[in-house]
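In the form predicted on its own, a lone chain appears below as structure tokens.
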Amino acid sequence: MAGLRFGLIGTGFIGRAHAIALKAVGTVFGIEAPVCELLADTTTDSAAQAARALGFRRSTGDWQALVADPQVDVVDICTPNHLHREMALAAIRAGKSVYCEKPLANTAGEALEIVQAAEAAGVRNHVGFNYIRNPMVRHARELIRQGGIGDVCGFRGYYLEDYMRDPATPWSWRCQRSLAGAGALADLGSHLINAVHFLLEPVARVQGKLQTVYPVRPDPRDGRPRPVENEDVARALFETGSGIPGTFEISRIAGGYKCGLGFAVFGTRGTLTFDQERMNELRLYTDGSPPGERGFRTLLAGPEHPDYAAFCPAPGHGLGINDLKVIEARDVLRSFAGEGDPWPDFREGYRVQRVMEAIEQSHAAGGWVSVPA
């Protein structure tokens, strides 16, 4: 993994996050670090700021410019979903190896086209899904795994936020089925179902249902009434591969809720609850304490669970989320080297899309749909 050199694709929320952990991993874990090398952006004056404030060597206007770039290793694809498909395939194309964030694309069948194309030419990819990196949502597997719950018998999960609560929050492309394909299903949904696949196995089939609470916002530009394209609200019922049913309740405008992204997975001798809000905790209940004593003990975050050490040698003080991104960045460095478990790959980014995609098909079917192998 020596001196890998990124060249960095967008510069927003997501961007800054890739950028802080390109500049942090070599520090945490004691490993060479990669080099920043090229930032692009949509003009040529905000990449030049934005390279300066994130630590990267040079910059450009041109995202092309940056793909073609010899001294570019790592094309790093922090943009709006619509544009994913373009920039992973002219990547892939010019032979770089690709780290691409969630979802992979807007379609199953833009994602299929980007999987085929990597695993054809041979370059090695990534999908930015970073809360499976949590210390405690690891241990949660190891916990599963060993039977620490028994066999496993139900999940329920959600993800809730409220960045679109209020109905006069502008239009944003985020409301564009074009650009933004589905809505809170992608934005959101995606993460857990990929944390589904992380903790138990792929998702089998599904029954889902979708409501678009606000059908219009005002647009930014003129206060207009804009139609919204897609989903504000996801829920679906599913079953894995081996029969494990659970629940999913994805949405956009619960209000109170910030990172509600939680879990509870329940055992033949047990339960484990996570929440994303209180993302150094686990709780865990098993069974045999005596009348009096029965209910959940919280696991607090520490040096004993996976990667926590390398950011803080006490246990309870805790990690915040760019840290899980430091993590993931450790893990795309090991991957690319030919290191580490490249999951969560470009096929992983595309069964997730396959299972969001069934949900939509099941709401316009009105049943339940498998989703292909």
Given for the second form:
4 protein chains.
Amino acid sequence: MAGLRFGLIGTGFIGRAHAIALKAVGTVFGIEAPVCELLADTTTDSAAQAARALGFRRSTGDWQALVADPQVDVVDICTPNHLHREMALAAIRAGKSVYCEKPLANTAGEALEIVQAAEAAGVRNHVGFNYIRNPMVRHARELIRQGGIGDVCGFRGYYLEDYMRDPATPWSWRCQRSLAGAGALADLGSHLINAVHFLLEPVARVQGKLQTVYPVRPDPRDGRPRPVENEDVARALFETGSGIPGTFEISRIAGGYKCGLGFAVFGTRGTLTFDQERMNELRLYTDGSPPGERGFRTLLAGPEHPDYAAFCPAPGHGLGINDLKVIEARDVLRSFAGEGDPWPDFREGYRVQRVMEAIEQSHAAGGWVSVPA
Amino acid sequence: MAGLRFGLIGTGFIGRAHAIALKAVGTVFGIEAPVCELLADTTTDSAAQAARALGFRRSTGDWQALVADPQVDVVDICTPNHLHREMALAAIRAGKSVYCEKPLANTAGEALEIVQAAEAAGVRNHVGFNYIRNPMVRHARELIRQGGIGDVCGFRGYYLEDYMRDPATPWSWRCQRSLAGAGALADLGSHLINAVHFLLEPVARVQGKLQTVYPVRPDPRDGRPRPVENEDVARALFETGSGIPGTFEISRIAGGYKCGLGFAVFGTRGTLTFDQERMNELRLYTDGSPPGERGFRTLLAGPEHPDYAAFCPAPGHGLGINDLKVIEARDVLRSFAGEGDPWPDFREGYRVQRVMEAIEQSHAAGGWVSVPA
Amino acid sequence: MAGLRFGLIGTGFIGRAHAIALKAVGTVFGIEAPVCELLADTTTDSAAQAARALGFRRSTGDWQALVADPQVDVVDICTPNHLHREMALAAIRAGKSVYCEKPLANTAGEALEIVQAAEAAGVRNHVGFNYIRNPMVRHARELIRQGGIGDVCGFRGYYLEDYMRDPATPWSWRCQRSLAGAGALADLGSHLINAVHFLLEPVARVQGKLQTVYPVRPDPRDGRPRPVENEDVARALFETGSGIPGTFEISRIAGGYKCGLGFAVFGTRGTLTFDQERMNELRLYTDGSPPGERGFRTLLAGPEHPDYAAFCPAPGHGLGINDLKVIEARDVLRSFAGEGDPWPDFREGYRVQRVMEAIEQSHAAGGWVSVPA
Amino acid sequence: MAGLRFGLIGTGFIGRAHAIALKAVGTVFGIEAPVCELLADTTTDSAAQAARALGFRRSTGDWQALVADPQVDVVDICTPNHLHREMALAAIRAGKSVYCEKPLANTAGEALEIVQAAEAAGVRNHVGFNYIRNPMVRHARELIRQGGIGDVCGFRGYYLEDYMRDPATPWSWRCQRSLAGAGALADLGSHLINAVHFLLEPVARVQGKLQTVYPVRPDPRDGRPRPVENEDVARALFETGSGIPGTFEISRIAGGYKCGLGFAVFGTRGTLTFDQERMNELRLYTDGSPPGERGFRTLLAGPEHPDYAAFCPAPGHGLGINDLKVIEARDVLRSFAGEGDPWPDFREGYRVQRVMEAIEQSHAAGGWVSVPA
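Could I have the structure of this protein in the form predicted in complex with another copy of the chain, to go alongside the form predicted on its own above?
Full complex below, order starting with the chain above.
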């Protein structure tokens, strides 16, 4: 059987990560390698150059040609947020399987439109939430499911980076609501909300507070102050459907944090903590030791944990961020072949979006806001 | 000049810590040692035994006799929370200086009554918030004041312990509102709120959520389930008077945490983090290094930090929790001698109480609740 | 230009890592991808199966056919240690470029034979020491070269794993001198010695002590005790050529350590520490801060560090062990194209072997043993 | 019963620590407090001033008067190393119990002279090795004794500080052999050797290497270079009496380390690690968890560990360096009352000294040197 043929749109940070993952996934998992068929970028030239660098067979400066191309089985969308909707809808119309980066759209309304189109058309779909592919995050989920920390009774989640901490960092599309949607909430918070959904269950109620520390940034064209239209920091209290409470803290201006996505899951019989900056570690506290010998254990990722062994048979040697994308590519290939779990699909992308909007509404109105069921 | 003569009421956990501190403070700081004059406990016998063990000159089974004793200059209140009010008011009436453990009272109303009595009587007063005496916490404050992390734009505070995590832990006075006031909020959260006041400024608005994971606990008399009347966990969003936002997470059932009082202070030019479980460390991120060589620095407590040198001339050798009480005793002695900063005084105890009540009100009503000015 | 065509011998742990790296290196670095031309394994069937799984064009059960194959430019040797010599010599005779895993051979004598053959034949050659490809290790070297920690005056090196800690772990070829050469010293210590050579300069004198904690292990065929012929642990004092002293500690039975390759480099103006289990971190102490604000900084790998940006433009997101092999593959491609640094070449493999032998001699004889120049 | 009456000689770093401990020990342990009877310093005035600051009843500028004073039961020697011998011998002749700081003397010969005098006179004696009083170090020892990590098969010990790292740090008595004896080995290494004796058993053979990075330092009188007569760094391989091998690394110029006394104890069933800079933690690895959930546990000091509860009933609140001296004072009081373990006595001080001398001899001669039995 020939591998699925990918058409990749976008060659920035995340587009390159997709390309690297598509190259490696066959060898890592010993499965049929996908075909890097067609690459679209903003111009014919830049697309051709990227195709050479990233190892794609063909290239185009016209993403619509890519969507229409009969040699493309999967449309893989790695463009800035505001382009997701139009491209996803076009790909759905063309009957392609669609793999889209997070956040799915800029508003819950747009996300719902995409979900409904995909479900109506019956096309397979997937959102690229890479952090939940981490073997240690998956192991955390299994531990929770098996009751390893008892009943979950609390959650702390944070995602801290500092890529916009410097007030001299210029204004970019990320600062404009029509292009980026929310700020830190969309870029970083979407991962965190997805992690709660992955580890526990959907978020049902929120009480949030947004903060824009730098209301203007220098326009890269002329250096003049230009308004920032979304938040630098989001904080929230939340509850899941069954009533598990928690906190969120999400920032793009938290000095010193580079990929500070982390959580603590509190249970009636133990605690789990994780931090992506030490992505090969999971800290676990349980009572299973005599008094005087209890303490948080630092578990190092190894072949006992999901998917690790495909990368390395020896424990503790360490996976990297791109390896998470390789696992995700495997998940996408399985899902698009009708095997395995299609989650996180577009509907999950929509659910995440609704939680984000509820936080924004709570910020505006005060008090608890329910996430529509 | 003779040292101040202390009358200590209460010989439990914190009473012993006071006694140890009173013995050491003179030698550590090279100042006039206070006199361990009189000790009160619940019976004549237990008081006599404790006085021998803790090195007090005299003892009594009647705390009112202690308050009235002419050889006592300072009444030092280390009893369970619900006794603070009556004892403090009596000591104030007797014109004594009063040193009271946190929380000052079980309600903001009672706390205000004590404050007003003390201020009307003109007696000196102090609340025992020991964690802010830590040289590294004081250093954090100085760094913040000096602009070492720029303008403060966010705060994360948590205080996690697990002393009531086991559902089999029996019901105690800590579970009864009339004896303990709030639960985790009063016992642990009071320290955290005080830390915000110490490091930044008063908390002005809160939005909170309380949680009682174990609504009943076995009565120690007969093992039958007895209702727990206060919260195991408190979470809140808050803002200070000038609008700095933050989060609180406070738990007495957080598995694996033993003295997990910590904070992160986010500034426009850096970040500070602290955790009492590693109380001799402060983590600091600033930009003062070339790219590629930036990162959180782990500062080890040393003689460059406030008060450390009184304990040890060599850096990194480590202070302990009881040393914080020694610093506090020095602060009390100074303050009661009319030197140095009388803060945290009873009024601060009252302010902390009001923040706690505002969190409780927000839990009940939803939405933001302002702390009365 | 077509990519170099690789013939890979061996499909175990490290052979798969080579295959994964060869697939990814073109896309990661935007260079001409090497061709996965031919795969040799012990039988025709296993080779065919591995070729499918790992994405090689052709396969063979006869490694000598691979060496002779005119479509193969590079012979990539990933077999157990005792096979390196014969295969490398054959590849050299065939005029191929040779890429061989560490350790180069089982004795210094064999290693020298290989070096001399390669140098006489003028074929390009490279040894697979992957840990020194780590961006943080390379950054450490640059810092040292630039005088960032002053003059180097001491070194601590360790490599701790526990893969043979359980006495029930069966006897394997790793326990037999004729197959594996030394024990922990060859498998793990070779990396550590190479790291000293990379970071500082060649080791010149050693004083060593070997230890075999489990002198027999169960034979996998019949469970009967079978003698272990090499060491579980090696410890040594050493000096480099210019007189920098240091210590080595190398163990395959150190409970809890999974990839505990680490070092501390002490300089007259600072200290650097690294541990592969936290491979994305480098800890650096220098005096460049005011008193009271000095401490070890934890540098997180990012695009400011060598080669990181090829994998990810965002700092702190984390590389993994397989990414080090991708960097190594890039180094091999450059080196075999006559560009870039051919080091670590076979001669370095030989130098490492001599240090290992000197440690063994010192163990036997006591006292300092010089490494022949 | 009245408390033992102490005569303290020396009021520097360690003398103050003794005074603080003597003040606190009665209250902490609920035992008869020792009496701070007499303090000797170099002049009448400085002694009087120190006595006031440290809370001693009387003072003298003549240590021989202190030794002869009939109100003094215990002579407590906290002076620079080279004075220990004369003072200890005088105190022994006076029939006093003698409590002397480490190292006992400047040479093994002198140490033996003191031991023989004390044993001949039958006076009680004790050496002040404070780090082994740490509840976590004691717990480590208990775990080892109980077989918690199986049979011990290796040890790594280090003691790193940086108090002389700056070449501008002036010459002091610590640099002169006749005053200080060895350098880092005596000041720091003595603790480490004692820790091996405490945790395992006596060191029997060593192979060592000394290093003086700064052979001259500025004379504080005139700034001119003055020779440093002892080592900045000592490294050694060692074996205990039963053949457990290990390494030592001891430095007074290791940048960034402030109290870096640490060890790893490797056993056949687990590993223990400790570092004094995080003195309230012990890291323990054992197999007692399912695969996938194994890892180093961080044990936080608490009332389950020896002596902790005397300071604080709540776990994780943290002891400090001065608390170790309080435990030591309790040990001394017990031992001088004929109760409890008199170890580490002067004979242990002598054994430590012999190991230090063996390391020096090995440095000079090369090869293994046995420590005389």
